[in-house]
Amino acid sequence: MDGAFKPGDLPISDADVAEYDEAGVACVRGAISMDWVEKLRPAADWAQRNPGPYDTDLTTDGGEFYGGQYLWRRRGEFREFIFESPIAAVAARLMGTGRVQLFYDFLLTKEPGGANKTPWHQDRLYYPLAGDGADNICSTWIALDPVTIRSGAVEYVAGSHRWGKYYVPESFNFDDRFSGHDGIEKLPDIDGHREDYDIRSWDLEPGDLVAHHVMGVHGAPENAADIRRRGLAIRWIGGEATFDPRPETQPVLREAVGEGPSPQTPGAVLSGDAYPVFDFR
């Protein structure tokens, strides 16, 4: 479909684009208007009260860590945001492309006081995808609440998207569900050697956006503050990707792609109404 917003018309600077390219992560202040934030907040609360078939409970030792996926298929506000806001154009501009494809959306809510640390990880091998597009995915993370490092702001290892390595996925529940990656190394001990890395994080206001590359390493501490931390992440594919349901990928994503509302055939290019294309050329 043709995009309503043109990437060149957005309030994103060449410096933002260069930072995303060089660091694999960029923060864009005020990328999303408060009108959209106020529309998404009650929809986010509804989604948390009414879990869907592809949602996940990421809670570990206490508190609550909710992961709601494919929300745009279940609730009109999320659908309207994806199709009527500038978010797809924002992703295209940062990625330097005129065409992006929606993979899925992912609401991540960390309630206050919860021992719900997000381990350092790289997104790529969670995804049941192959092809050039699978290595060129941008995640746009929109803050729905004020975010600080104390409330669980995501941290990113700048430049890690250029390390040229795939790392074994880490379970958010700290179990061994992704242990089947033979011959692929685990992530280095980031926390044990933080001084060796360029670790970036931002305090955010509602409507601020952080975008990161699929190969970039990132993680987040628990929410030790007294405020909620809600972030709406939307994954955008910047090239052609095929469905590759390897058993060691994220089961929820395999099911949604392979058996969901628009089932995909293994080896076929991702297509259909469930994975719309936004063309800004």
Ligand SMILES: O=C(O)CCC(=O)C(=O)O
Given for the second form:
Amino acid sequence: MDGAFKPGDLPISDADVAEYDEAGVACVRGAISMDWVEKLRPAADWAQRNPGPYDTDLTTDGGEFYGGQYLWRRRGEFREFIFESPIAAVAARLMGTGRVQLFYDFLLTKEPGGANKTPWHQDRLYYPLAGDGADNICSTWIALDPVTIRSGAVEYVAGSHRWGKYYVPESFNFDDRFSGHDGIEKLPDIDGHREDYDIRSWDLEPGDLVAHHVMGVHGAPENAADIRRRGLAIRWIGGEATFDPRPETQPVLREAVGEGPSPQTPGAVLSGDAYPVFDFR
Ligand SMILES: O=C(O)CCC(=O)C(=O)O
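Form predicted on its own already given; the form predicted in complex with the named molecule follows:
Let us now look at the entire complex, which starts with that chain.
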């Protein structure tokens, strides 16, 4: 589809683009209007109350940590947001490309209370993807609430997208489901050596977003504040990705929302209405 938004329409500077490139993470203030935020909030709460078959309860210790995926297939507001808001153009501009492909959306709601940390992790090996596009995915995490480090703002290790390593995925439930990845390195102990890393995090207002690179290492503290922390992360592919299901990779869209088996055969380029392309060229 042709993207309706052009780079010049966006509140993104060349410095933001350079920061995303160099640090693998960048914050864009006011990227999304409050009209969209107010439209998405009740839809986010509906999704949490009516979980789909592949949504995940990420709660480990009291409170609630809800993970909702593929919401754009279940609820019109998310679909409209993806197709009618500037979000695809924001991702394309930060990635320095004229074409992005939607991979999936992921709502991460951390309710106050409990001790639900997000482990430090790298996203790459959760995904059943291969090809240059698999190593060039941008995630746009949009704040639906005011977010502070106390309410669970995500932290990012700047520059880690250039470490040139794939790391074993970490289970958000802190179980050992990914322990079978022989020969793939585990992440270093970031929390034990925080002073050795350039850790970045931003207090966010609703409508601000943080974009991070698929190879970048990130994690988040628990929500120790008295307000909710809703973040809508949308993943954008910036190249050609092929379907590469491996043990423990997350399910792809058609299976995930009960639309039947995936039409994607291993090795095939991701395509079709489940993975729409946005072309701004
Ligand atoms: O929202 C969080 O706590 C974690 C977000 C995250 O890991 C991601 O968007 O990849």
